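To begin, one chain is listed below as structure tokens, in the form predicted alone.
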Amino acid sequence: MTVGIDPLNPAVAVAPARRGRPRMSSRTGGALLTVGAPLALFVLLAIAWQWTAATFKSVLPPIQDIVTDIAGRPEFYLENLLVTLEAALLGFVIGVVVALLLAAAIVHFRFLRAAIMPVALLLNVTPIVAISPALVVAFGFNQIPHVIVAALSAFFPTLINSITGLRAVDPQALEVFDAMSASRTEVFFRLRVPSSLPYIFAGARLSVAAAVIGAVVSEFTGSSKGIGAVIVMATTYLNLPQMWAAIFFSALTTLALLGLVGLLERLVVRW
């Protein structure tokens, strides 16, 4: 290796930079880690699944049996999935809209917090399985009970996050609005709402997952269609491939909805 001389200080020897293979960029390494780590984990989980299915046949079915069952009748699963998805999305919209309206009212009228929050907490801690039969008795064997359960499931996460976001306002920005004699409506729409959007979308992600879970669980009672009904049917006849196929469909649907909410957040929240 040849040693050079520093022109500013001849007494100091300077070693030339070593030439070698270019290092992998941090962006490429991060992308490989993002894709490779979950993929490796899924492979390990699949191996563990297959071992459990071969060792304990009454616990899990082999993956190939699940794939064969889905491939043999995809329309059966899609038809029931659409029924569940309809109830979940309608309940999600209702729950989120009601939660946003109540959060706005609570922020402006403090006495409403003392009146509304205990009822909201009571609804949140009430088991969904206990609500579903009562709703079926009240509204009959249709989609209304499942929509109500999905709405109740989606309501609380959005309410809590919306209240937190609407109150998490920069005090200095609020002072500026007060100095400009801004009205309460202007403060709300121009300051509180924009600053609360990250909180609202965080609550929406929780709510959309809760709405799907609520719709599926509500279909365990008083329903002949939907993913929940498929799971109950599979449990009755000990059809493990059908049961896990329905579970996978509901999980993948929830992941897709979470992705849509995240995409909407990127489009709306640009700061």
Second form
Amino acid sequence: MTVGIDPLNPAVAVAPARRGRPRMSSRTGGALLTVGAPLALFVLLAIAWQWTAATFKSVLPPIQDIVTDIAGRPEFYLENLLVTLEAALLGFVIGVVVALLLAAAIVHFRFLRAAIMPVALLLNVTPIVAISPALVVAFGFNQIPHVIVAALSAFFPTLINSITGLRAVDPQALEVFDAMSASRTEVFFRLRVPSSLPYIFAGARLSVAAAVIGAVVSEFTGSSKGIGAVIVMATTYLNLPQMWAAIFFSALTTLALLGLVGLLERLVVRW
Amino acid sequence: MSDTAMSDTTAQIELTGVGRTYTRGKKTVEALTGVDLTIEQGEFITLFGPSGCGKSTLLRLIAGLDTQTTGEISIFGSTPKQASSRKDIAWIPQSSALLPWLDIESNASLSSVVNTRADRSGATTRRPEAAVGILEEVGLGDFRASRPDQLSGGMRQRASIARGFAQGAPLMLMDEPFSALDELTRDTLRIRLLELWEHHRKTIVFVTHSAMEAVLLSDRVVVMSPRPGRIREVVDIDLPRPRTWELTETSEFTAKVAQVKQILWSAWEGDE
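Having seen the form predicted alone, the form predicted together with the partner chain:
The complete assembly is shown below, putting the previous chain first.
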């Protein structure tokens, strides 16, 4: 993939990402390692997959069957992909915007922190996708339940990371501001917000993954369209190639959104 | 000028009986006690002493970043907080503390976008200077568009000092600004700071734990000792100005450094 994503597990990215530093001692050795090593593992995994598919027919479908299925009806997958992408993206944006507004309020008002944090933590320990059926009952067979689940899933990682970021201000820079009697608004917009951006983007990357998981799993119930619905359909007909094609596309959705966030980060965080 | 006290010839910084105690649980720690000190306008004065002597605490009190538990601090006839709200105090911290997302010129002109209320109200006595000019003076004219992470530690510190001078505040407070730098960079920056001070004639209160640095820079050295933090003696440094590096090789200079250190040592012997 050509999108600028840290190949390391984004789920542990709570600290600002380090960029632009060469990690390998020699450039050619580095290229061989970063491209060659995962490629070798991919090939190895593919061989293991094919062997399993040939030996245990009900466990995995052969890769060529998945490819043939996708190639035979790309518009079917594209249509469902777009449905999930829409729910995930919409949920992601809502969840992140609400998280950012709350984080800004929480760092300014102690009573808001006291009020909001326990609720946010309770939300975090609730398996949000379990709310989905209840939301289907409440809102009906449409996109709304899936958008809500995606939004709730995206909310927490960005909330925690942006609170951390807004507080992780260089104390000596704060002294420079304080010695000039900077107003709270000035400290917020000229110091806290810029210094928190790397943290916010680290949180947003976690929120992307959470939003897609939320949208896909939510589509398991009360939905006839979307990647989640395609997976459920495939289960009913024991259609393994379709199931794995759908899984592949849900990974693709996450990757596309991560690319979008990464692009935005490159535009905004340039130091 | 609306406030006559500001243009008064006696205008200066006056500390009387200043003390600061910290309370942690049931324990109280006396960080600073009984500080009496008068600082003249345009003076370069150094607070010198080992760690724990309260020199940084004293500087923070003058800046209004902290409040004394006893005594009075008067800066040009008002409290530190009032002087700070007029932007009449420039603070130069230990690390450069530049904002990494701004280029050097924007960093140096930070004071023009912070506390804009003071500028609008016209209360300030500061005379802001063009950041570009100060950056030229500290030798960073060609680095105005660079970002802090593209500069060496010494250059970042120069940018930080430029930021302080560009504010144009009559009082500048420096909290060990050279302590994180290597010896060679430190030596050149000391001379550069003296040149800036000769040119701009600000009142500078400078905190250091280097006797040599204190003697080289100051008109007077305030020797402080710990437990509790207090002033031992104020030493006049009557060495000629402008001071250059050659001065450090003279016997008068070495004698002054020895004198300052001697005060500290005798204070310690008295303690134990």
